[in-house]
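Given as structure tokens, the chain that follows is alone and in the form predicted alone.
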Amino acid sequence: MGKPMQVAMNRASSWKETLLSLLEDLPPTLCPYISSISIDGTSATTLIIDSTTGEPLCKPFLYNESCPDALPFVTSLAPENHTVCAGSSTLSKLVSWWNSHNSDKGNAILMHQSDWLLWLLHGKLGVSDYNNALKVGYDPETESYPSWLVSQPFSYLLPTVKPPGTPIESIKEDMRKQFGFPKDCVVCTGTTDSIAAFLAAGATLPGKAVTSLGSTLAIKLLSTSRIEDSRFGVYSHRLDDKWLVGGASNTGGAVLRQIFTDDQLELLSQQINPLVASTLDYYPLPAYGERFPIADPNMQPRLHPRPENDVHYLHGILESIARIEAKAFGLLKELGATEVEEVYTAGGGAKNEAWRKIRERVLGIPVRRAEHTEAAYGAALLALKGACQ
């Protein structure tokens, strides 16, 4: 095995070691009271597993890895504008692996990052949740894989799918004894990290949204209607009887850090009057290309003219990003989603009070900083849900 392949295979081992390390860090006095466990993982991070041993048959496919070799087949197979019609989708990764491997297929099974880590705890291979399974083609509305997918020769690799937070099995006896969990501790299906972060924020009613102001601008809106449109990277996750509609712009914190240091951002932001509109009109991007709310891979960043006063410049950039956010919510409404009524803010940009007030003025709705933003908190809420079933 070559060194690059060995490093890639070690990713799964490092995930396992990290999980065990986290469990070891739990206070021994609390372990006897843990009634359920759930895990969130990165969406579309994919493993092909030997169903007899549970060991990976190839290197894990990371969430951002693209398999353009599989895309023509996937787009010919799936309905137009389906979520799987992207080189980085789980289905594209599965098809790419299937076409490039001639052996070890008989005992293979597909699992997502959180599925596999949960398996280490409960020992039942081949169980996933409908948030993770969305990008392999699972239809959470009908609660089944579509016929165009089931008819494929690789369909036997697809995992069984349950709602997030569903009890799977009691924790394995060796794990229970090792960490001191109670005998009735159950392991529940997980979710993706972005869904877990949304759950953590506490947005529970249609019209509530969470905007993550990290390197990019990621938007998730709770809607009564399901929206799917791969042209804009918009897709919907099921949350009980509602839909979490999402999209992400390339604008965001990465642009700001190309221009200002963290100290400059803090100092300049304090001098901005957020109640006064900026006259500057930019489209801040870190590089060429935008995906949502405008789908243009060749779109050029627009950050000029630059005024001499850096306070005015930062004000113009922050306000321009707020206008992009407003345009994004407008697009989701045009596509049929519930109209946004309130936004919770997560990510590093949530700390910027001037930006929050600018966005509140531009959006024309309340914008609040989320009390909880950690995905782990959302996974814990899922585990709580499972414990109550």
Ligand code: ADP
Second form
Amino acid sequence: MGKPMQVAMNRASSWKETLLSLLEDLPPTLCPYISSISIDGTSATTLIIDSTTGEPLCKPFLYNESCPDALPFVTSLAPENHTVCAGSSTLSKLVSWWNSHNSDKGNAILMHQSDWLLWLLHGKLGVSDYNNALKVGYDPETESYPSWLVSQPFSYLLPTVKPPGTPIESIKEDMRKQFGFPKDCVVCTGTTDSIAAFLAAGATLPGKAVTSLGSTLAIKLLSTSRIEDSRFGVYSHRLDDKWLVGGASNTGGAVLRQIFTDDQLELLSQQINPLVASTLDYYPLPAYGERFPIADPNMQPRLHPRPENDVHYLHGILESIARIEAKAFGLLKELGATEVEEVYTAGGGAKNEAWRKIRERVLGIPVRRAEHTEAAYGAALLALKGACQ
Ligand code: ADP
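Let me have the form predicted together with adenosine-5'-diphosphate next, following on from the form predicted alone.
Below is the whole assembly, all chains and molecules, this chain first.
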């Protein structure tokens, strides 16, 4: 094995070491009370595992790695505009691996990052959840893999899929003893990072949404109906009997950071009167191109005219981003999702109180700061769900 390959393979061992050191850090007085464990992982981070040893057969495919070599075949296989029709989808990664490997295929199985880390704790290979499995082509509505996928020669690699937060197995005896967990401690299926972060915010009813104001503006809305529209990059994850509808605009904090420092943002925002509408109308983008709620890859940023007063300028920008957020919720409703009733906010922009009030006025619904935003908190809620089953 060459050095670059070794480094890449070590990535999986570093995930394993990190998991074990996190468990090591748990206060020993708490360990006897841990009755259930779940883990979230990065969506579309994919491992091809040897089912006889549980060890990776090749370097892990990271979430953003693209396999353009597999895309023509994947698009010919899947229905038009299906979630798997992207070079970085889990299915494209699987097809790319399948086409480039001739040996060691018989015992291979596919696992997502969190599936594999959970396996280290429960020891049953080939189990996943329907949030992670969406990008390999699993249909969470029919709770099965579609026939166009099952008919492929590589379909034996696909994992068994359960709802997130389902108990898989008791924790392995060696792990249980090493960390002092109780005898009835169970390990449950996980989910993806961004879904875990949504769960952390505590939005549990249809019509509740979480807007993440980070570098971009990402929206997730709990809906009774499933909607998909690849033009806008809108798709739905299943959450029990509801759908988590999502879309992301390129506007957001990255534009603010191009113009102001975080300290300036804080100082200027304190001087904004959020109850008064700004007359400035922008479309703030960090570069050209927008996907949601307007699908236009050539869209130009609009940040002029710039008034002399920076408080007015920032007010105009924040208000314009709030209008894009309102348009985004409007589009989701048009596409058939449940109408938004309340928004929780996560990300770097969540601490901006003036912006919260501007958004409340523009959206016309309550906007709150999410109490918990850590994905790990959402994974813990899934473990709780598993413990109650
Ligand atoms: P990400 O994880 O997507 O990189 P974060 O959630 O860490 O982003 O948030 C960082 C963003 O928050 C930055 O782009 C920055 O412009 C924005 N930000 C920081 N402070 C403020 C503030 N007071 N008001 C509005 N936005 C802010």
